[in-house]
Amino acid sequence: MELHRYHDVNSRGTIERLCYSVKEKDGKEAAKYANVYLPFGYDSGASYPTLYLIHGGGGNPDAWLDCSMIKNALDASIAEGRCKPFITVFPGFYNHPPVRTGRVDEETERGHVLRFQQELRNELIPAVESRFSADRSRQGRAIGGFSMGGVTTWFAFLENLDLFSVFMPLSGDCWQFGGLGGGKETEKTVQYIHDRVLAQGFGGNDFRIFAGTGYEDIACPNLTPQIERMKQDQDLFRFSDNPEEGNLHYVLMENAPHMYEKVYQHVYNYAPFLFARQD
């Protein structure tokens, strides 16, 4: 795995704040924001692929930027020609900052990321694409995330496959059947994923999954069984160690616990392949 080291590049992208509002269950509006990375040389007359990159549990739209060198990794990747320029959106899946009083309740967290699926479709993507020069096709959109952001990514695969063609779940498994379901309910989870792809009218040529975690990451015992079982479903998931081939990829990183400072390396590693081909 190619690792990112800080690059002192001159062609730096910029971060802008996008403010928008969402409707809550009681009909009231909640004010929200997302941080949007625009690549160096951003041209409002062009059209850019867009990655939606989701934070982990307890986080917010600033988490990736505050806790890792993700911006420098994007700057360096684009400046060195490792990948084509793309927009990166850092949203938040909470409507209000979470209050931590003890152990995180898995069902509450699951509820937040499920609700966020409608926000993606109805508020966030329209807000991004009305303000920025983003490619509006599903081939031009990718979604990924860390930890609960990885869980969010799997739910996007299940509920919003018509919006995205590329998925990057990092250190987070599918919670369709409850918390940590990728490990606890592996067979049911993978069968449901399979069925949902077909129910949404798609097949194996219509998506790519770039997954990753670390051997020391607390997510490894649940994400790994899910991926290993998906590999067996060869009529839909074509696993390959080469990110340019197949539609399912998985990287386990050494010396990588459950931290933004480690997991952002997967974004750096996968950046050249997210929008490298149009199926």
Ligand code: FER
Given for the second form:
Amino acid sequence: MELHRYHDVNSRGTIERLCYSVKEKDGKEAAKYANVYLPFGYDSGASYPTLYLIHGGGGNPDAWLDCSMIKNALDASIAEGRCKPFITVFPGFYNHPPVRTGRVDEETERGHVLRFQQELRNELIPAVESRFSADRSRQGRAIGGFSMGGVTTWFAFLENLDLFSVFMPLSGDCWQFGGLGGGKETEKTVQYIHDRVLAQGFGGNDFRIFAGTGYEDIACPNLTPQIERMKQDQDLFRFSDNPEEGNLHYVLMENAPHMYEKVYQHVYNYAPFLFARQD
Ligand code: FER
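Having seen the form predicted alone, can you show the form predicted in complex with the ligand?
Shown next: the complete complex, the earlier chain at its head.
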């Protein structure tokens, strides 16, 4: 994989705050914000593909930016021509963050990232696309995330495949059948993923998955069996080590525990391929 190191970049993108509100079950509105990275030279007359990049458990819209060099990685990739400019949206999947004491409560977290699927469709994407010059097609939208953000990404694949064509789950597995389900319920999970693609009216040419984690990452034992089982489902998934071929990719990073500081390297590595085929 290609690794990022800090670069001095003269052409830097900007971070804007997008405020929006979400209707809750009781009919009340919750005020929320997302951080939106606009690439250097952003032109409101153009149209940019957009990556939604989701934080991990206990996080917030600032977590990726606070904990990693993601902004410099995006600035450098665009400045050096590794990829065409794209927008990156950093939302928060909580409305009311739970008080966390140590280990994550799996069912509570699962509830939050499931609820967030409706927010993507009904509030967040419309708010992003009415304010910014974002490509409004599923080919122009990608979603990825770290840890519970990776879990969020798998749920987007199951529920929102009509909204996104590119998926970048990092250090997070599919929790359809409960916490750590990609490892604990591998067979059932992959069968369900398969069935959901078809039920949503799509096939193997309609998406690309760019997954990753680290050998030392606590999610590795959950994500790896899921990806390995998906590789065997060759009717739907075409695994390739070449990110320009196939629809399923998996990168395991050396010396990489469960941290934004490590995981953002996958975003850097995959950035040239997320939207490359749109030309
Ligand atoms: C995993 C997916 C998500 C995992 C952990 C998480 C242990 C989330 C942890 C947290 O939010 O603390 O596969 O493996």
